Amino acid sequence: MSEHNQQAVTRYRNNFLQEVEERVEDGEWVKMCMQCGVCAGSCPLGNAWQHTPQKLFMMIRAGKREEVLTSDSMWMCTSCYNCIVRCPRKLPITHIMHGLANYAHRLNLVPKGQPTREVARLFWNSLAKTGRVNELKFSLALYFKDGFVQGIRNALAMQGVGFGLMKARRLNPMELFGGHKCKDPGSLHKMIAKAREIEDRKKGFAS
């Protein structure tokens, strides 16, 4: 193998390959996608994707790292599993594709408005405070999250979902005043900053 070969196989095993299986979650697997497509055709939301799971996967071969932890198919992934079933290989793919959404989001790399990863975080800033989603806070972030105007826009859009829910009892307006939480939501806070420390580390994120 020429010197320039020699090279060139170096930067494909050793830059962005191995900061993915390093940093992602599963991210070793890449590798070992034979680029057959049928990840792509049996997504539900395939002809929807920007990069196809199996291009994410050659791009990330490719070292094109920007382009990836950029894009916004990572966040396009609904967790049907369709794709590990029907995978030759049996590649994680659904656990690669939220390890990446998941990386992009601890760079701040994620494109600016995107909307999926807004209701993630909501929902766990929800979940994290107090051990309970608090549903009626969530969708009311849900519904301000593009200003105070657009969030009256959306709740008058809903307001007769709202209505029939508290009708059947399933909202309940005094939510607003707290609601429910687990009995020690301290103990929850401590649990979450301890996995955070211990996925820092091994993750390379420590300071």
Second form
Amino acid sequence: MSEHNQQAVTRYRNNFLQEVEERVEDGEWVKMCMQCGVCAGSCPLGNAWQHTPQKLFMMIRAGKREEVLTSDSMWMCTSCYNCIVRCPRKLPITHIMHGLANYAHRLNLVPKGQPTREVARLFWNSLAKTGRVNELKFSLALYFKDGFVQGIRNALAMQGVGFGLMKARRLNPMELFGGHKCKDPGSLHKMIAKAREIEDRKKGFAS
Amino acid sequence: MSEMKTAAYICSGCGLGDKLDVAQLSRIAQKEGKMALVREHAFLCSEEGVQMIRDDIDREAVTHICIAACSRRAKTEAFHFPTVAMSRANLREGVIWVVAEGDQHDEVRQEMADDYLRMGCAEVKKMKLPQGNPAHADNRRILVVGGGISGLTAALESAEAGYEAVIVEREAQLGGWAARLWKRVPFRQPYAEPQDTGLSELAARVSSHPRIRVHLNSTIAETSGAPGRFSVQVAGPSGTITEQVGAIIQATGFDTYDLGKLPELGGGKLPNVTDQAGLEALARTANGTPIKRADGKSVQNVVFVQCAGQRDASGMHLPYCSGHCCATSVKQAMYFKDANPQVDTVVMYTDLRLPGMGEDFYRSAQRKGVTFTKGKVASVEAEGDGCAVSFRDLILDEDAVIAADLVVLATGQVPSAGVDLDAWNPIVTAAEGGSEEARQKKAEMQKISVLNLNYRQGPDIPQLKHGFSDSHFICFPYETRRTGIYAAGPVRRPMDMLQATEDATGAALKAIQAAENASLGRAAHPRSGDLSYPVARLEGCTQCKRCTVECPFGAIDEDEKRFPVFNESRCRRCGTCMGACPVRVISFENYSVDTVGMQIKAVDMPDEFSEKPRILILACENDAYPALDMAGLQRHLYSAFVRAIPVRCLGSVNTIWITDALNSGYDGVMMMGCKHGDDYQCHFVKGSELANYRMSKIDDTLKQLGLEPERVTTCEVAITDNARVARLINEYVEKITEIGMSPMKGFG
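Moving from the form predicted alone to the form predicted together with its partner chain:
Full complex below, order starting with the chain above.
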């Protein structure tokens, strides 16, 4: 259990709802759910989830901290916004799903190898470094996320596409070396660091 | 009225003149209808046409008129002649608008119109001009039984409208349940916070009102009389006082469901399980500070169990929803949250129902952090010095337990309507039969009576389901089945304070109407303003008691010799007694066995080989007849073989009409009335049910006559069934055509 997680558990004890309210993006909305189940019925991927938004909200109220934060479900949200449009109580459900996912990520409680989280992490790392997403590096990192052999297999499977893109001049192999970046990555890093500091303070991650 | 002089007026407006042979109608009115005066007019409801009729009444001393034009429900303002007896032959909605267009239908259309005119002439000759109830009295004071929110509101509204009011309250102070609340559910914008009940101000206003008299610590020892002249014995601390009043409002409210009946939820067993009323008491003690339990411990977590002993399908507890408890629990959870936001408050519900603006209140509670859990509580057990609530979480579909310092059960409202007459009547019969046990039981039952009516039909207002007073739920909710007595508040159906206030205001207005109508010798709702009243030819009476038993409104008492004693002021003029009477001695001046019987006989009956069946429709004037009119208005065509007669209620249909009709050659009889049963729509509550019951016995009569049982049919018709009623008629005519013509033709 991470240090932050330990700290949150101590602080909120059984009151997970309060924890969500204070630390999860848009978490203060959870208490306004009236359990009508329209979100669960509206979600195009609802069947694929272990827990629908309705259930996640109920679990939060019931204090099922571990189950909620280690759930795979909020990671499955595709941001189609059907639930937000339909929620009679106007809960920003999509945002709450992302908020929960983000909180679980920060506490490092996400199931191992959760693919959405991996993609997001690679995307963010690429972006935060240079201010630009390096498509070539990002793709290759994705190919190799499950190991070297699997990476080679993935790359071979996709080589036709890669050559096609190169021919059409949509992919520059030279990007592999450095690649293009924004004008002043140093300032970007400072901005991100500041934003993170503010968020950490707000969400109780400041040590 | 001395000499009868008859007149018929035939209108040829609205297309009547184009579709019908008016000259022939005139001849029929003269020759067959035997009308002394027959006039045609191209536009009878015009000022000129109406003036023509008025002139005849004034100059020719016409006393009985038959207007052959549109339905009796149309142009009532133009055709308003209060000094003469009047019948209306419905040629527009009843004939030209419902019979198919075209020459090939000319013959049947004309026959239909001819018959309606014959019927109108026959009817009016048997009618008398109603003179008004001779036994009327004009006391217009309003007695209110019960001094809770409903009673106080009813008394105040009556007094503010200029009527004297008397309140009888069993307790030592006014206010009832409402006065025992700490706060009430909000009834004003923004519907977010519990509000002050305002009860002390209301009680003070009532107590000091110059037109309101209050009897505290008092009950009703006896109620006798009728609207306009009720005499009420009020038993109070200083003896019995007699109050004379014109109408009564029963606002006796409810009791809470007995906690002791819910041992599985800890009710009556665990000290820290209470009901909503118990929590209000704790809140009043706390007076705005954090609520403490009875043992003085402060409450850190509280669980509200909704639907405790309510909405129960097992038959052990209340089967219904009391309507207010969700909002009440939300309010009570706020008591805790407002005093200390750290207190855990869980409302455990299966369906949260907050009618009115309750959704706003619900949201407000969610904002304050009240937790709502959809779950069904299985049991409440003692744990430590608190409770453990075991429940099935209905969203997560699993069993769970939560701990609570205090558990509040949302139990329901049990009406205090008095004696259940369905249980009472058999006991009275047994007691009259000499059973000592029954006599004791009767005395025991009488103790809970509210009104102690000295009516033959029992001491209280009749109940429908679950002990709530019986009333026409949709059309006139405050009416009870005792004329001049109105029910308001939770005695009528479960409700909250706001609804009770509205209810009480409505009931006050109805009570005022009843007293006013009674003072003029007129009927109350739904035949409001009717001056006719039942008259019995007692020399023909066989003392069978059917009229006294079947009267839905308890209007008829019995004298020592068991002859019926009519209380005209209690009568609603439905005619159920007339329909019940096997020797046909009961009639109204303008509605009798004869007025309808003569119409039935006036129809010209084609012979067996004409292939023109005749079908009699007896249609309830409240719903079925308007539905027929509207079928005409919307041009839903139906067969020209039917002849429709409006009746006051299907309950007023005397079986002699059916036998007469069949004997005189009708091929079928359709009776159209309102829905009956528990969800009845009958405007006279029992009329359509009784008619249905009576007709279920008519099969024997049909067999004796050698007729098929299908020749008499009963159907339920709502006022909105315009297209359906036309379809019903056509289907029935088809069926009769299949069966064949009646063999009885030519004998009548």
